[in-house]
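Listed next as structure tokens is one chain, alone, in the form predicted on its own.
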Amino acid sequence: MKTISLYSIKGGVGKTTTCVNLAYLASLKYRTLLIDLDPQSAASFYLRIQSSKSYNDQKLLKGHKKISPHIKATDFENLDLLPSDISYRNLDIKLDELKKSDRKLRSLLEDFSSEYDCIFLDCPPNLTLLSENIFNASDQILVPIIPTTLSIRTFHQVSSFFKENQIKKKKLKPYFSMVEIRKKLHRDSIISFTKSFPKTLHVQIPASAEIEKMGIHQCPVFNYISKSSLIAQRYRDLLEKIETKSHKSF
């Protein structure tokens, strides 16, 4: 079983819709569940389902038992969805209650491996006990970067982070989100990044306001657009990227 986040401290970069574009691209081949770790639900909405009203973070921490009967098939076959709850805003005053609190979430899906080829997990943009637990559970970790100069500085002090806990840097994998090509700004950032980053994934997914229809189709962009358009293609090279990446199959 392989676990991928898709995680960024800046919020609007595309995360989400990369998150909900690519496991549904998964569960073509593999049995895939996607994880709402967000307080604001935006998967959740994407795929239009809600968290049951006796659903909370304390029934995430107790793991297994009982975490699954929460999860819920979505509407695309080999997707499922853990939705997010507003109680998980308070899940780092949860975690840093629990002994090695850095790595329960790790625990946590690791029970899930025989059910499972993969697990997405859609995080909050913040830099939290929450995020540690990410950056342990994951094998890779997926960081959308606009090609702009806050949002590289961002991926930067994420970098750093990494570097002073002693957090395997080798599993973060940028790659350019809402680029708009045209811009010289755009054009520049991406070259001058790539340089100084060279394990940047070359895939760039395009500002477009198809993808920003998701939230009123509310499902991935391939049911309601070209599957051959250049959207499409490019959801399915980042994917390609990260199985190419994978070490062991999913």
Contents of the next structure:
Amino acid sequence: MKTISLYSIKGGVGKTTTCVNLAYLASLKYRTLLIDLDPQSAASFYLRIQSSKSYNDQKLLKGHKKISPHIKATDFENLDLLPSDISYRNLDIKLDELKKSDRKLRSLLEDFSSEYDCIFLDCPPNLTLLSENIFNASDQILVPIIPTTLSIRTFHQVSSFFKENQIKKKKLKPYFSMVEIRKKLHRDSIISFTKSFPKTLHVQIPASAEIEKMGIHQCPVFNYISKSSLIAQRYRDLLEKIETKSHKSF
Amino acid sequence: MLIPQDFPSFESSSTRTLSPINFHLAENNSPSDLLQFLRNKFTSKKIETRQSTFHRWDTFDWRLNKNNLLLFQSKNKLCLLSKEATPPYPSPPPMFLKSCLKGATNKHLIKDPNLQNLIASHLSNRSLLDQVQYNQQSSLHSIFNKDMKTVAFMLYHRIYCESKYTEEKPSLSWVQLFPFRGYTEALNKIKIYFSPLLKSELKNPFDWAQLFLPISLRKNLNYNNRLRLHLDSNLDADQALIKIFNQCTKTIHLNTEGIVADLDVEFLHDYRVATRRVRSGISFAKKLFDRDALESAKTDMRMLGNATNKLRDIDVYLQREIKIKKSLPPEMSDALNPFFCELRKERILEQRKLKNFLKSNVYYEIIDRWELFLKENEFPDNPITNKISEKVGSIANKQILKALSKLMTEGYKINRDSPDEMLHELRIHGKKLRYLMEFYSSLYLENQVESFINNLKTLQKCLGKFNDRSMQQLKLNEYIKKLCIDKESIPLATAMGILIGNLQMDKVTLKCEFFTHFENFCSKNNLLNAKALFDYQPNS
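Just the form predicted on its own so far, so send over the form predicted together with its partner chain.
All chains and molecules follow, beginning with the one already shown.
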């Protein structure tokens, strides 16, 4: 089982859209679980799923037995979702009360290894104890970067955090998101960042009204765009890069 | 289970849906009838529709069914389901074997040896028949909650059922609800909304397959050629016999179609048993009905028996083919093939002859005459004035005792040197006694009469086997006489010689067994039983 997280300190960089679309693509080949860790519940919204009234952050931390009844099948074969809940906003506090508080998520996810081939984590935009849990639990951490100064700056902040906390930096997989290639700033930023961080995934997800429409259609972008479109191709490329970086399939 | 597999989206590996719950719908309701019950809480959308046809194979007397097995055929695939298999909807089924039936009605044409052995162990010498054809129309519907999220699939099936034996085409509707993971609460609500139209929960394929059971040639699942009569001991003896005759006549009719269509040798066997029962009954009815009418009926029934004799002998022979071949040295078993080939050809001719007879005017006249006799005597316009007015309770004992005495007297005459004919004659006497026991069994205590009949059956079985061997020897001798002995026919002639020898040895063994069985039949216990039942006196 491989765990892939979509993470950035910055909001609005395309984490959730990428997470939903990649999870959908992965589900065509693998048994896939998407875990929505963001209390905004955007990934859950995209898949038309609401958490049960009885579900909350405490259930999440109690592990497989308590989590399993709250996992919901999406409308897509092989793709399940553990929806987010507003109580997740207190997750850091709850985690802090536990032993080995930075590795709790990892141990929780291990229990799903017989059920799923891959798990996608849609993460909230911050750098907290939950983020540390996500870093430790993930095999790869995809960081969407809009090719602009602020977005790149946040990546460097994460990178420094990894260094300071001795987290394996090679897990970090930045890629460019919401790219508007006609903008000179975007083009230049891509070139300079790639030079300074050669492990950047060479996939650029374009800024697109079609992706924004996921909020209207409430489904992965593949459900309403042409399979041969540029967007579809770029997401497929991104998944392929992740698979390649995993050295073997999930 | 065949049905969900017809929809590729319902493979067992699906992570979306959990095991379905299945419901039989009341009054053949349509999907829209059901879906309107969702009110405004849920919405639905039809995803696809599909038509399929599959067949259910079983023996005419539903032997697989009785052993909790269902054999389905869909195109060139066979699917054998076991009721005991867990989970009840096996996925994949316990055996899903790609074997071609090629439209054949013979179990030997099932190619897969595992399936063949499993089925054969339940079939004995019965043939597999395409009992029921199911024409299925299915539609798959998504059911959405208010967020337009699919919470369940509803698979609606309407099955029309056809059987070559009947004009009726019953149908039934059933639904399968496939809950999505995490939406069991929604499913419970849907179930409540649907409940006015849900008839019963179908827990496994047997539940719905059983709903179609009644449409077969032999309509009763528990078909048994035993007479099932309840006679009141105060009933007039003539009326009791009419009741018995009516039952036998029903059996004659029930089996005629199966003989004509040559579905299974059992139809002829049961037909013959019924006619023999009538003949036997006639012989006990001398003083109860008009003598001339009885004589005419006796002649007619004899004619029915004679018309079927040859075919039955061949059937018995062919049923023993495998055993007979196994009784020869292995290298010789194929040598008999020309003989059995000849028998099969002869069987075709005899079956055709019998079929023509059963469809002839002569036959219809016999049956009409017989049925007129029954009708006239059931509700006589002019009751016979000189007939004895005995009650069946008292006449039964007398007739049984007479037949029992005859059997014992003739049995004691037989010794190791007695000719075959004597054993054959004794078998006829035994049959008469057996039929009487069956006619009147309801007048006696069930346990006691069963035990007496079982002892008689054992004796009869031995005599029956002896008679079969005699007939087979006779047939072989006839065939050998016609055989032109040349180089090519030497293996056949040798095999037949060995076979005649084997049959002779069988007969010697059976004769020895006969004495044991006869001794048991005449044992103190059995006769005490007879005394208690029929007031048997050793000297009577």
